[in-house]
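What follows is a single chain, given as structure tokens, in the form predicted on its own.
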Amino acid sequence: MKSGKKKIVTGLIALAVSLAVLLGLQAVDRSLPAEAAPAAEAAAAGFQAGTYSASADGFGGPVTVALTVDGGGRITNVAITGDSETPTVGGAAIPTLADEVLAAQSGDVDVVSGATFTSNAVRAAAAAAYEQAKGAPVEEGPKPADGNRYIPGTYTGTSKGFGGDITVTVVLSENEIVKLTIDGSHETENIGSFAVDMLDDRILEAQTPNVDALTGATVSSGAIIRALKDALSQAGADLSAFPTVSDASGGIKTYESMQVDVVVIGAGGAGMTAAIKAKQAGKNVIVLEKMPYAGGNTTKATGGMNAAETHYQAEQGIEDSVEQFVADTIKAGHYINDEALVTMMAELSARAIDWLDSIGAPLPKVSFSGGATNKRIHAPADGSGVGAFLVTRFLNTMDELQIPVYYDTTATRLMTLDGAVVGVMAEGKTANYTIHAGAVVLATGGFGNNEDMIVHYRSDLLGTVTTSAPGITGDGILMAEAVGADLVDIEQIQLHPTVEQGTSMLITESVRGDGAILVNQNGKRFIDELQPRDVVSAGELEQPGSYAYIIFDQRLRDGLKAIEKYVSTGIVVQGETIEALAEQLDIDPATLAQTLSDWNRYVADQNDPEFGRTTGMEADLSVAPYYAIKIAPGIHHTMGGVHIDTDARVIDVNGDPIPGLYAAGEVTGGVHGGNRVGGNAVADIVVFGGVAGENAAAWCDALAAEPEMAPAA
């Protein structure tokens, strides 16, 4: 019954902050009624009645806040606009902002719990706003001579990002911005990096700071923006007079047709394997990605690759084989996976890391990830995200072979002849394209930034947060359906237990591997943290404010680069003392302090009496300062999605496969069943992306050996 009651509140409160989105309430209006409204001070020197505004950053945008004050002091009206904000969490929080703002007569008012950001910028830009009704002088800069745009120099901003401040450097003529340096050092590689790249040269051709974010990355967008802003203001600039420039293409589409060997719709890690292998097979490949650039789900694998009897677990001594993968994959999975494809995945697992070795990107660093009896995730050496990492060398390895990216390019529709699939039609932004193929490989992952296919099939998830990249968005299934390919597990859809809610940023598995626990607010272990991430999730709902803290020290962090992004970012807690980090947590020291003691100690004797933890206790907790993060469950992936055999060849609804049709990666089902075990998604997409591509090419070849395979002309 308890379970039943929490659904229930839980989805009134997503229904709640679903129709805050939909009516628009990142901009809200508050006033002071008059038969509310508290005896007014005396007035005090200096004060005009009016309304007063000012902005502050908040986490994607600016925020302003206008109030309107009487002639003693006191606020009858706030006004809160943050259209930047994410609407879930920061648009979500300005209702309740703007009221704590009128009750308090105040800016100084509460931070929102997940909404940091948003609320320290209605904070700042409230206390700016009354400190103008106090008669506080506005300041004018210098101006440029008549008749120019900027005083010419250099001039230098900042603003805060995704990961950490972003310095934008300007060298300006009379009229001209000459040259433009962007500084995004600690942004998220292959995602906010690319709009550090993209950004300057858009802004230089359009000579406006006013142009469209990057899609995707618009945290890191908007902060290059702001920087530019403010170091543009510094030369005089009047803001106001910049034009807007959108980079939709507004002119008239040209039509192109081509012929290849094999088409591949998606760059992620599962599309670039298989782009990658076909052309290493000598076939004409050319990749289609709606995204102006390439990564998908992929950029965002923090963790590592699942991979039995590889070179690595030899050398460093550790046990493993390919009959205990494809049982902890199955028994994660509740029984309901395809054996066929969790066989092949975990066989060729080893083959994948040895093929990884081979393009310059090894994965060493072998640890335990939840749901694993072995040691069995592979990393990157220097402990760095696995996604990150991976995108930046299959990149590297196209641009080698030369295999185009159509970026910005949105597949519409499979090209089928007498049932088989025979090419793609798509959409660019100044081209619309034809595209005749041999093969083509679905790629596109899966549907987990598509809010209608997820609560289609799983109500119960309305308004949860996502961890998938924007382009996540089911295409490649309802283009394959349309084309008769039946769907396995799509209602099998994933939570991810550790992912900080405020940003939907996803806490690495390999935190948890190497040692960290969880505690609720009470300060208690509930769980063994390296169980499947679906029972993990299930038990942090259990928890007071069904959310928890990941608990992690000095030696941990020291260890784990991927880390120092959540520092960056600014959702990392840290105390000296695990007492003084209880005391920012609102935790009781004393029994945080007995928790980890308790823990330290079942690692020192390898038992946890309390919970059978066996993984990820190779070192204690003990070297100070102590770190946490605040999390709870997201949706991160969905399990289901096109049927596929072991050849990676696409099954019809009557259980044939469709002639030129492959596909690989989220985008299909069967290899992870009900729940998807930490460091499956990429062995899934290395292997069967290199299966799906190796398939497509010999396609291609049988083709051309028997053309009467080929459908009717």
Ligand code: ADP
The other form holds:
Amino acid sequence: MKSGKKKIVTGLIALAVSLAVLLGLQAVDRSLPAEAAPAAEAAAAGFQAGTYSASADGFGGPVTVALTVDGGGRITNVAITGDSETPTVGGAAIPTLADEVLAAQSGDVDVVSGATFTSNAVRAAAAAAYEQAKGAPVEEGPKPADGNRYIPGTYTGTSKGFGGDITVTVVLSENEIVKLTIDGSHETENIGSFAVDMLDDRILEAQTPNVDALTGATVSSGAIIRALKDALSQAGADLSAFPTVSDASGGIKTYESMQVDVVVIGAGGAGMTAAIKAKQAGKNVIVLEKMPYAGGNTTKATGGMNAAETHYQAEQGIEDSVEQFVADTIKAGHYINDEALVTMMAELSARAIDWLDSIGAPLPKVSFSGGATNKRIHAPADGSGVGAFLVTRFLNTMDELQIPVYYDTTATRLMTLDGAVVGVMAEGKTANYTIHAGAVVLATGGFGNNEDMIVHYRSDLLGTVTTSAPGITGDGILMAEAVGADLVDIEQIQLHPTVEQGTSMLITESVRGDGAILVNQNGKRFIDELQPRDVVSAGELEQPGSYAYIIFDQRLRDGLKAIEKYVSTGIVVQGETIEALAEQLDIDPATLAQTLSDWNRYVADQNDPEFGRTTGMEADLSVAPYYAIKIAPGIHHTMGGVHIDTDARVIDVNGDPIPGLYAAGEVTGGVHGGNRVGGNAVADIVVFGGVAGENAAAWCDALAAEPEMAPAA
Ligand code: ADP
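Switch over from the form predicted on its own to the form predicted together with the ligand, please.
So here's everything in the complex, that chain up top.
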């Protein structure tokens, strides 16, 4: 087996660099003004005047640096392209990095805060390009025999994915990729891991690395493709000779028509629960999912599920009540929740926990969580994230029950007859469908990833990043509106205060709960960090630049598994002392040191005279090294949506149910009111997903029993 260390691809200047500059893409070009030219470093090293380029992996793909160097070793021009970098983060850092390389006359420049991936790529590529100018030979790989594509053998390539390195191992014959193994065990379960599971078949079938990235998992897909190219180039492959195979370039679509009892739109937690319940009630069910994988925002839920009066609480001696659950939810929701829905959720929550037990998805670990009077949040025994845990088990159950999921298939329109919903139109990759159904369940999630819709309802949130999955674009709300559905609380959008802006990665509340503080760019605290999400978010937006840093120490890192993920993603800045950390963040070291020593004194006194914080003060921040993550508020949950009643029937603008149409989960409004309690999203999807599935099945029974209820054909 050969090692795949050749991460830096070298080559002479690419025309693409200047082209991208002309096009104004994520590219800059900086020249040294003659009068500002620093003295050349040394002619002794035998520099060859010319333009040299090299690339290295950035956040989303390769970053290329082209250096024009004169005979004295002086860098006179720097051009950097990184079209795959996030425009507002890595892309925005590129001009600064170009200026720095020119000023430093080398690749040894500072990392731009918040753009670590891009900065490191520029550093590596600039250093490699400069080496070439010194006459370093461009690495020439081995070549296959004439007419062959590869030197047969087994090769391994590596590249950085979302959660760490991804390794691709290929077995090659003279002209074929015979076997391909992808190891990406650090990728996010049920998101990046789907790329790891699905791209191998796509590549093997196409016999080219130039395949479409998996929608929604572009970082993982990009890393797999880069690692594969690395392995193939070790086998002497000419990477420029591979064709590009795009899913979108497929042939003519067929039109298919089908008849089912229940069609569920969306394979998130609510949709899968509804599908399983309807199937358990004996109905013929199908699920449509617009992404190539299931899970939606449900996969991202890390906490647990709130439920009251459960057998787990009883076994653990925890006292709680349905009434208290209702009261806590309505208080947190600023008293605008739909009380009937909240009561229904609380009353059915214990039964929902039993049902999860019955399908092999137990949530036995019960603890406290923000906004709950009693220990009420139920999580998996092994501490894993509740969302990914449930999605995996729901998928297994759907497999056992043989419920078909049509992936890559987007529902586009609800079909109606005489005011009743009688089916769905959907578009797949190879076919368009007309699906006639007794009942339709909308479980398409919220609209956190539809910027137009967000701005339409909340213009103040223009440009705010989102933690929502790519498929969460409000389709269900729009489809329901088109058939007369009423919307409730639609402008109620929850911001999460600790979202890393480059990766949209949510920094779990537990970091603050375990003792982290927030400081602004001036190195000062500005709020009780454990106030409700909306309050902390608003506090951050008032700070210079509308962002903050979350600061923690080694003790906190050691105690919280989630932090390793942030570290391997490259978003954590580290300093051996608090002053060293401050310097990296461009904060005055003395101020940050003072803030920290004040905080540690407050922890010792169990009294925060500045902001009155009372929780997350079990331990101070005094164990080096120290860490920081730059964060700002991100759109987290759209609490409003389609109006439903306690039977999960969709209500129209006149207050009447729309026959045949049910909805559950984030697509609906009313349960969470003006502020969602952590743990209530999962309660909502499991309870109301179940209610929707059961009632959709019952509606089909009613239609069968009394055909005159059916709309006239
Ligand atoms: P919930 O938490 O309410 O279950 P999720 O966000 O977990 O919602 O899941 C919603 C799912 O619906 C996602 O997987 C998303 O891709 C899917 N979806 C959204 N719009 C459509 C559509 N038009 N057709 C099919 N699936 C859709």
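Since the model is a prediction, treat every value here as computed from it, not as a measurement. Positions refer to the first chain, counted from 1.
Student: So, between these two forms, does the rigid part that carries N284 also carry A54?
Tutor: Yes, A54 belongs to the same rigid part as N284 (C-alpha assigned to the better-fitting superposition).
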